[in-house]
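So this first bit is one chain, no partners, the form predicted on its own, shown in C-alpha cells.
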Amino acid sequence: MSRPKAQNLINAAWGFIGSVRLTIALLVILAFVSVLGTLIPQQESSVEFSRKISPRLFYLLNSFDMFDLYHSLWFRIIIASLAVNLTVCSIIRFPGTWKLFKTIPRPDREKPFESLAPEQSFVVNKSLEDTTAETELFLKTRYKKINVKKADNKTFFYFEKGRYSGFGVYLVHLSVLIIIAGALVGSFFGFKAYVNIEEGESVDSVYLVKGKKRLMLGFEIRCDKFNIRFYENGTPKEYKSELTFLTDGEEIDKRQLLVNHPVHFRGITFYQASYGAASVRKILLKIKSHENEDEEKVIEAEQNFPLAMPDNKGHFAITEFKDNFMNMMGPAVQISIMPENGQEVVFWIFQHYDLIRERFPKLIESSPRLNPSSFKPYVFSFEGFDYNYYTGLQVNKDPGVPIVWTGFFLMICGFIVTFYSSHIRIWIRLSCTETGVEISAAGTSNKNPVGLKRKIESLADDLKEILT
C-alpha cells in the first residue's frame, strides 16, 4: 500500500472517530441501553424478576450482565468510546477556534460595511478631527480596549466582547469526559455491599451485593442500640439505628441512622435498610378456656421450649417467631401443640390480632392456621416479646462522585459560556463626505445575528445622539 493511501486511510479513521454522526450515535445506543437498565431490575431487585421468566431468557439476560448492565465490560466500552470521541473531536476543532481567538482583525477593514442597513449610518456636520475625538471618548466609556486606526480622511474604530464565547462547547466536552472519569472511577473502585449487626455487637467487613465475597473495611461499627416504633396496625413506624465506629478499639465517631437519612464515615455512606430480630428472649403468652372464661394464665416463654398446657395434657412450644408476619401483620409467632391423645395442632398467633382480623377478615377466617383457638377449648393471645433486635445496613463506596460532581459544575458554566455569550466584533468607521463626516456601525458575531443588528442599530443610535 502506497504511503498516501494509508495517510488517506489514517485521516479518513481519525475523522470518523471525531464525526459528531459517531457522537450522535453513540448517545443513542447509551440512551437505549440507560432504558433497558431502567427496565430490567438491577443486582438484588432480580431476584424476584428471575422467578417470572424462562430459564432460557434468563441465561441469556445473564450471559450479557444485564442485571448489573452499569457495571459490564460492554458498557463500560460504549463510556470509554464516548470520551475517545469527544476528546478526538475537541482536537481536531480547538485549532481553528483558538486561531480565532488570537487572530485580532484590522480596524480598517472596508468588508465589514458592505450591504449597510440605513439605520447603521448617519452624518454630522464637524470636522473629522473632532468627531474621532468625540466618538472615541464617547466608546472609551463602554468597551475597555479599542483599537484606533486613522487614514486619509478616515478614522476607524474596532472593538470586540466575549471572545472566550467560542471556549464554551469545549468546556461542556471537559465536564463530559469529567463525568465518564467520575463513572468509571466508581464502578471500577466502588463497591455496594450489606451487612446486619445485633445490638450490642461489632463487625469489621461487610458482604458484597456481587459475589457475595467478604470485605475487610479497617475499621468497626457498632451497634449501640436499635429503636423502633410501630403504628396501632403493627407495621413499622420508625426505626433507627446507634452507631459507633471505632480504630484499633478506639471510638472515633458516634451516629445516628435513620431511614433516608445516611451516615458517611472514612468515604464510605452507610443506609439504614432492614431490620429484624437477632435473638428473642422472651415472649409473653396469654390463654384462656371456653370452659371457664374466668381461668386464665400468662406465660412467659422462649422459642422451642415446651411448656405444659394449663390442664397438663400435653405440652406446647413456640416453634418460630416473625417479627412482621408476611411484611404487612407485624408480629407474630407460631404454636405447636402436642396433646397427649391426638395430632399435632400448629397455628399462628399475632400481636395485633384485632387489628388484622379488621384489616384481612377473609384471610383469617378461610384459614385454620390463623385461628387462635384452633386447640379447643383453648385460646392463644400474643401479648408482648422481648428480644434482641439486629441492624440491616446498606454500605456504598463511591469515589467518583465528587469528581461527577466537579463535571457537573463545570458543565452548567459551559452551558452558560455557550448559550448566553457570543462573540461580537464591532467597526466605527468615520469618513469625510461633501455634507459631513458619515458615521458608519458594523459588526460581525458567532451567533444571534438579530441580537447583534439590535445592539449595533442601539450603538449608531446612542452616537447619533452624542454627535448631532
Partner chain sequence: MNSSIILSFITFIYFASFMSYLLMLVMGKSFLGRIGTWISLIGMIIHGAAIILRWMESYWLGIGHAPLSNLYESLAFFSWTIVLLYQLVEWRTKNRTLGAFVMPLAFLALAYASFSPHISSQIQPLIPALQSNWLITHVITCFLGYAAFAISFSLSIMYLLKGVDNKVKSSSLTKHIPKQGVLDDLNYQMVVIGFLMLTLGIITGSVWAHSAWGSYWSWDPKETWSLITWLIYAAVLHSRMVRGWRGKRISILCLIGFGCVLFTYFGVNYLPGLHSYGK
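Here, rigid core means the biggest group of C-alpha atoms that superpose within 1.5 Å across both forms. Residue numbers count along the first chain shown, from 1. Keep in mind the model is a prediction, meaning the values are calculated, not measured. What changes on going to the form predicted together with its partner chain:
E160: CA moves less than 2 Å between the two forms after rigid-core fitting. After superposing the rigid core, the C-alpha of T103 moves by less than 2 Å between the two forms. With a cut-off of 2 Å and the rigid core superposed, K192 has a Cα displacement that reaches or exceeds the cut-off between the two forms.
Show the other one: the form predicted together with its partner chain, since we just had the form predicted on its own.
Below: the lone chain, stripped of partners and molecules.
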C-alpha cells in the first residue's frame, strides 16, 4: 500500500516543482527581492547608511546579507529554484509538444468541419476529378507537403505550417539556463580587478575586487600617456590611455584605450575606468629681484632638485607640493633657500597668491612662512605646474561572456518563434452534392485564432477564384 502512496507523493512534488504556478510565484518573489536591493544601499554605499540606522537593525539586515543582496546565498537559491523550475516544467511538457510535432493527423477527418462559417465553403459546378486536380495543383504552389485522401465522392487535403512553433518556449527556457550558466562560468573562472598606472610607469599585477588580493598578470603594461579632452563648455569629451604591453621587457603591442573601446590582450580585457593626478612633473617659478624690477627669471623646477640662485649666491629647492593647500588655498609649493651664509629660509608660495591675499589678508601678514616677500633680495612666484596623470584601468576576465551572448541570441529567436509563429493545420474537403462539388476549408491553431480565421477565409477566397 505504501509504495503507490509514496509514488503519488513524488509525482505530486514533481508536478509542483515543474508547475507554472511556482514559476509565477518565483518571478514575483525575485522581482520583490530585487526591489529591496535597490532601496537598501548595497556594498560600498551601505557604509554611510549603516551609521544612520540602529546597531540592532544593522545587525538584523546584515545577518540576511541585505547589504550585498544580489551576491548572497539566498538570492542565488531563488535563481537556482527558478532554473530548476523551468527545467522540470520543460521536461514535463516536452513529450506533449514532441507528440504534436511528430503526429500528422489523418486528412479525412470530419471533425474540423463540424461548425463551418459560411465564408469557409462554396459550391462549384464541376466534376470531383477536375476540382481535385485543380485544387491540388494550386495548393502545391503554396505549401510544401500536402496529404491527399480520396474516398467515395469525397477528396480530403491536409497540410500544415509552423510545426516548429511549439518549440519556441523551450528555446526561451533554454536561453535563460544558458545565461545563468554563463554568469556562473564568469564567477568561477573569471575575475574583476583594478589598477592605476602613472604615466611612464608600468605594472605587472592588478588588484582583485574580491579579497583585495594582488594578481600577477604574466606580462607588463606601461601607460605611455594619458590624455583628456574637453568640449568648449567644459564637459569631458574623451579619456584616452596609450598603453604598451611588454613581456620580459620586450614591447609586444601598443594600444589606445578609450571609454567604450576596451582593449583585449591575452584573454584579459582592459577598460578605461578613471584617472587622476599622480605626481608633479614640473613646476614653473618666476624669480624677481626686489631692487631691479627688470631682473626677472622663469625657471622650470622639479621637486627636491636644488637649483642655484640667480646671483649664484646659494641654492634653493622645492621641498613640497600641495595641489590644494589647507583644502582651500589652491596649489602651493614649499621653497627652501640655502643662502651662502646663514640660516635656511623656508616659505610657501601660491599659484593664486593675489586671490588668497584678498581673502585671507591677516593670515598672510601674520605668517612669514606664507608670505613670499619675506625673503630678500628675491621674490618667488608660483606660475604653474605640470603633473603626471595616472590612468585607472578596470581589468576583467570573463570567459562566460560568449555564453551569455549566445543565451541572449537564443532568447530573441525563442520569443519570435513563441509569439509570432503558430502551428496551423488546415483541412480542405471536396464533396459531391446535388448542386455540384462543395469545397470547404477548416483548420486549427495552437495560438492566434484571429490570424487562423483570416488565413482560412483568404484561402477559401483564392480557391473560389481558381475554381470558378
